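Take a look at this single chain in structure tokens; it is the form predicted on its own.
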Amino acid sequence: MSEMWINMGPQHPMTHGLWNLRVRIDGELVLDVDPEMGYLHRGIEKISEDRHYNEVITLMDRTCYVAGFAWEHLYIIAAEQALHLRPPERAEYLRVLCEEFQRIASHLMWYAAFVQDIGLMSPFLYGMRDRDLVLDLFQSYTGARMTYEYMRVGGVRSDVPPGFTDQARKVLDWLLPRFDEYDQLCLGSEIFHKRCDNLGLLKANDCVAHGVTGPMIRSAGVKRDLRKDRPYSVYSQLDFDVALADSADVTGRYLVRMEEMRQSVRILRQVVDWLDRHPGPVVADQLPRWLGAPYAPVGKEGYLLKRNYPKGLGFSAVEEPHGEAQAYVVNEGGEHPYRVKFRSPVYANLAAARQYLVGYRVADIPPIMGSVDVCVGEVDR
């Protein structure tokens, strides 16, 4: 009998990260696959029901190390909702500026791993170079790189530096061709198609059942971007277009993602323009003490006084770089959250796997799995 299993992972140069991919071949045919995961499960959910509501957003960039902004995001949603807070429109805009700006930063690490798998190694330098230029404009606002804790419960942390929409402009102004040339770079490869194309089929039908969102189901054709179809934060005030394929393959995904770059730097550009016109308060007033608030009751005794605050339940769900996140919070009253729970996006497009992958190749599971852009962090959580 010729079949086996083998393992890809936890340690190996396709699964960008701790997961292993257990693989039933005959030869080299993929038979069956079976993903498993739960080497990075660090307890998030249950460890952010014993910080306070601000303490849990340091838990979030460490969520999906390449999507922090957006998980702050999405916690920072659900938890006003829960607290009954409503931010200031600056800091909303300021939000959509780093979601964007994150979105950008995460193709860019996606498409520089993606690319180096499939044999490309310019187009690899070429992404990490560009990437930089976003990261140093978090770190000019932030003071950070990665881990930003820059959101707040009602608003962000501080504003944005003085010229600091003029270095935004620059680096757009930069990026925007910067995608073209790596269409030329890919597009224009005999090795990129012949790796790429007509590999990974994922249709529409498919990634409904399984629950498959992001630029996986934007590939198959399917219109669904949750900052058109369900609007948060200012994203109704914005102009921008859904990007789509039609392909529903390794292809496609590449194609979906480049687009989608392009019409965050539209988005950005329309951001930078109304935040240098509308100067104001980034945080909202009359928060209770433990959220940031200059004064709270005192006691006697000088003790601060326990104040029963009103309950909530708060829910929300963003588009992050890789599909569909969303976050369930629960307020009981207190300085904690009494319930928090999160839906990442990856772990549905990961436990999909043998959708894409059964009929291939086994030297075909790299650039496959490398469209799907794989973030363990937020699947284990």
Second form
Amino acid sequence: MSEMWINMGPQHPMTHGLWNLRVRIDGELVLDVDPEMGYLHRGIEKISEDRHYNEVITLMDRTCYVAGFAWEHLYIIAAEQALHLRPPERAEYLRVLCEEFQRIASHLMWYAAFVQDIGLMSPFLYGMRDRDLVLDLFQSYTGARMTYEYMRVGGVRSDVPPGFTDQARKVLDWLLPRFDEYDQLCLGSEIFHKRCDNLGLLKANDCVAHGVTGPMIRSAGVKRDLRKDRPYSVYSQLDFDVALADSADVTGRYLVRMEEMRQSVRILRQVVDWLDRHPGPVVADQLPRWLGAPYAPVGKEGYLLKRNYPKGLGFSAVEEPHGEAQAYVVNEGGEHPYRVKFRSPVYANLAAARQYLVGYRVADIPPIMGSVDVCVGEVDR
Amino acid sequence: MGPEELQQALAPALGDRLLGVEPFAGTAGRVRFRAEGALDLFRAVLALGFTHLSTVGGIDWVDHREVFYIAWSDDRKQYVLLSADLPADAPHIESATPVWPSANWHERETWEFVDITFDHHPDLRHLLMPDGYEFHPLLRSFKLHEPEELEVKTRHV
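Switching conditions: you have the form predicted on its own, so give me the form predicted together with the partner chain.
Now the complete complex, all chains and molecules, led by this one.
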């Protein structure tokens, strides 16, 4: 057989977004891969240099469109550090509420897409059905189902509406038994195991060397979760376990994500109880005026007026649904960040594609890439 | 591990190429170093347990460029930030890929966007931009738009 390069993408059902996986094959055997990115590059880091601190939040929702809240949270922590601000405690709990519900929504989206990659149709419908309940909750307090623009430098936009916590509890009570149903549909199916066991192996030391994080490294038995290792926001006050598996294959990544959703439900119950007991402000009261009201014209030149604000550096790392995300914000005074750098977990996971694809068959590529959970929005930024 | 401890641990291997360690945002510190022989620093940092390289990035300070690396240690549960100043004219630094394979894509992106060349990089080509793209969008000289002067004309009828 002669070797050749084929393109899987940019229009291919496996890609879940817009990217191209170039594969060198010999017959059915994968010899080499070369992910080709950039189809969805919007220059978010560059645009941020030209935006007011609060305006960058709009871009964060679009960085990863299935995990917008996680990216908002990431940016907000770094921006607040750079601007020397502290949010009130209730805002912190609301942010954790957003992030954990987002983790469930993101994992359900992954579940729906992944099972379709391996040829199971009905779990897709169940996954999308249950994700909608979470989106309904988001809609009730942000008005949006996808691009929320809810968090603000120094707090959050508004409190949750009356009766929200009861509705949230109802959704959590509904979701928890559903995860067992998903397991029955997938783990109970022989086809699932034949498609997924011992596929896309990536052992712990390879994960570390190639910067792979999130469910992929936890499925290799490495207990790395920034919510535990380097607790940000109020995670140190919440009780939960890190989901782990040791098979380092596609099935392992499935198990880790399922367990993570159960742990998210556990976290959310504590957060919702806390919110019921502790009413309070959701925006810091010492906000400079230009942050509290970004669009109010101040002075002759409007809100773009430069002010003497202390310089600062902000750095945050957040356990996003896909893994370790980082933001580095440089504040050189003025109302725009001088430089914003984001680290996307999927970016690093994809960069290691050669490690977990070479040696498998062409037909194995969709389940393996499905288990990576590619979100092109945050890779290309 | 704090900045002083980091300074003591790195000083023997680096000597005067280590410019200082500053406290930085909940990390082990911000290590400032000279770009010459950067691999020695990377190896020394790796030996301290910082096995996971999270990201590489660059900043254009107009009169010079800055390249930074963020690494994580599982044993210490800490990040460290390494930062080197490079001249604005033809900035280059040794690639970190022999020490941390994960640097590959991050360095490609930094080269592409901030125009910092990584010597001996195995695969330094465009990543997010199309092949042959001549610009480096994250340089300050790359303007999204020029400030516009708006002239409001009122027409009296």
